[in-house]
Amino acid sequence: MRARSGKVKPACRGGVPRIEGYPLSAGYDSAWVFENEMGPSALWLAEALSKRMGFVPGMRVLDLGCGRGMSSVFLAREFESRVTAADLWISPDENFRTFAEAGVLDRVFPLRAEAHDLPFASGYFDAIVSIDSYQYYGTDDMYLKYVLRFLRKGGAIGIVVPGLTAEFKSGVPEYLTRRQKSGAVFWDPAECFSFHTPAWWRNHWEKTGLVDVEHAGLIEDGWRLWLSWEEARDGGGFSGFPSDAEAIREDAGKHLGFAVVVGRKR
């Protein structure tokens, strides 16, 4: 179910490595991926989530916090999903052009929306996904109840977020808070306090009684994916964001990774 069309070329070239276990992501042009980045490879993270979500053609999917729409294009092309691509910071005009070039305008609808003010009918979506975004608003104890309003009974909600292997007991390690050679400091206290373990997310959702959590775990070797992305971006000369490779390399999976959580609405 891979409707290849548009300017998203079916060949990975020019920097993004092919990662074993992520064959679908390998079919996208590196320059396009780098140009549309807003964090670690949204394609790898979307593919990791797709292994747990059971997408089928025609599903109505909300891609919440879609950024520049890479995950939305991926879901439309690889699974023939009907995607609502909602983001606060990237304009619908910009994402419209992205989706037009990718040849998915018949399956992806761009929308500007704030995560707490979503303009959808109750029970409209078959699935809700969020790639590298949910940690910014979903740690609120009340948020899951709110967003599930737009998911049908029995529908799935799935997230991939930067996460921890264990909650910090004695503070953040020094090497995550020091300035790297790139000029970046990995651990921004204004944002990174929202990083949690899969167990934390499981409890966060299960305590509501609103979903059955079907999976809560770390992406296998997720820190290596993260480092591969940073190194590829650095090597390709793409500098939209300062590199965090130094901190991720030093951590080597001791603390950092990606949490994948999937729940089914009761």
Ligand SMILES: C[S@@+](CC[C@H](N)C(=O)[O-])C[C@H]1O[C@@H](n2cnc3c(N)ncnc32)[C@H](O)[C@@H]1O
Given for the second form:
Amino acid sequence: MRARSGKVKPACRGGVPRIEGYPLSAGYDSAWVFENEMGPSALWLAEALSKRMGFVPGMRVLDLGCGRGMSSVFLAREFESRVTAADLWISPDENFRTFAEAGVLDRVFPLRAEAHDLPFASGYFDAIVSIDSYQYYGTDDMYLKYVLRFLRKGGAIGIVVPGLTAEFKSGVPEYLTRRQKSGAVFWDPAECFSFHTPAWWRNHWEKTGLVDVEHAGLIEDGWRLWLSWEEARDGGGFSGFPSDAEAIREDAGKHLGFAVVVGRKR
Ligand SMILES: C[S@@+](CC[C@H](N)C(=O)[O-])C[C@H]1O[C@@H](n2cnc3c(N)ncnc32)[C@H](O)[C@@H]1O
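Now show me the form predicted in complex with the named molecule, since the one above was the form predicted alone.
Up next: the whole complex, starting with the chain shown before.
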């Protein structure tokens, strides 16, 4: 499972399916979603997280590792958040265009930022979110302390990360390391060792004593959501990156899913 950073124009024969429980995401154009994807639908993941975050209009929100900014557009549109859309790989020039086209420039500010060198005032944000990105830097024991510097006391930090429903008892299953018919190998050890269970994340944050963990759980039927995404990309003729559908289907939620973690700064 490799993060996707290249932009590929979709043929978009099919569309992004409507998923029960994700009514807000259903309001976005499929071609736009496919064009800006960098992994499993950022809109679904942002919507799942938003149910736990208590957003209110006007909040200053940091979207850390926003990629092509779909979650930033989503938070600005759906919750009237004032979003700082920070990313490393995707340039602010590109995201500026995306936000202008989406009509949210008055509420979303594109920025290039490295997660360990953030250019913000202490306590500036009311909330920090990170969608399919925190696993790249946040497994470091010291990172939570660093990023919380930019969150006000009582503010919420929420992440959604690809994760594990259960730890592997006897190594990574063969079907995750095998080459799929699409050509992709799901389990790239250089990245996937950062996948953890919600319990792991809870302990990772609670042991710091810096946050009260309000939620650490799995997205319900997260593997089905993930599979729906891979199948939609296949069905849409979106051939820029090989599909992981085969591995996710075979796993059927035995190990793979999405962890959602929300903490409140003490
Ligand atoms: C898999 S992509 C997900 C992007 C977006 N959140 C989404 O869901 O479409 C991971 C993102 O994390 C960002 N990222 C990884 N390491 C980072 C770091 N050290 N500092 C800032 N962003 C980082 C990358 O730039 C990339 O856009």
